[in-house]
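Only one chain is included here, represented as structure tokens and corresponding to the form predicted alone.
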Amino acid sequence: MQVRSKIWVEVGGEPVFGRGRRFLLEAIDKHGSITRAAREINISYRRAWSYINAMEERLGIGLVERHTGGKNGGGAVLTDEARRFLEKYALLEEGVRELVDEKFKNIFTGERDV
């Protein structure tokens, strides 16, 4: 038996960041392209743009630097702020996972009567 949990960040009651959007930013970082990132996580390019714009607006920081096409083509890279945010989010996820795992263990291994 295992326990699973989800965590996401909301601003003004609106979801702004969670696992799916983390995957999007990580894929952009990996591929240097919003198109390829969207393809990797199985969403449309339009939806990827929508997520990026919503995250940037609600968080109040730039996450992705876009470079339009041209001779060498376009691309996208994460900003330093995006990298810091991803690092903090990873620490938060790990901390929550540790707490949930410990609580699960305490409750379901008989250390606490249910």
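Can you switch from the form predicted alone and show the form predicted in complex with a further copy of the same chain instead?
Below: the lone chain, stripped of partners and molecules.
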């Protein structure tokens, strides 16, 4: 038995940013490509593309600058706004998971089962 926790941001009731999307953006930053980013975090390109589109549409800002064709076939880079958003989200997550894990241990430990 283990505890899990999750923090995400919504706009108009629709999710726009969470841990998965954070990893996606970070991987794009690392690889300069949506395709390779998706491969790294084990989701389909389709899904990654949908995530990015939805995020941008709902936030109303550009997060990923894309280039089709050209050197290396193209690629994608994060905008400054995406980087700022990543920073803020990191701050938001900071410490929360650790707190929850700690609480879980204190409350649920010391039993045979359950």
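Residue numbers count along the first chain shown, from 1. Everything numeric here is computed off the predicted structure, so don't read it as measured data. Think of the rigid core as the biggest set of C-alphas that the two forms share within 1.5 Å after superposition.
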**Asked** After a core superposition, would you say Arg22 shifts its C-alpha by at least 2 Å between the two forms?
**Response** no
Large Cα shift (2 Å or above) at Ala90 between the two forms, core-fitted = no
Report task. Taking the rigid core as the superposition reference, indicate whether the CA of Glu10 shifts 2 angstroms or more between the two forms. Result -> no
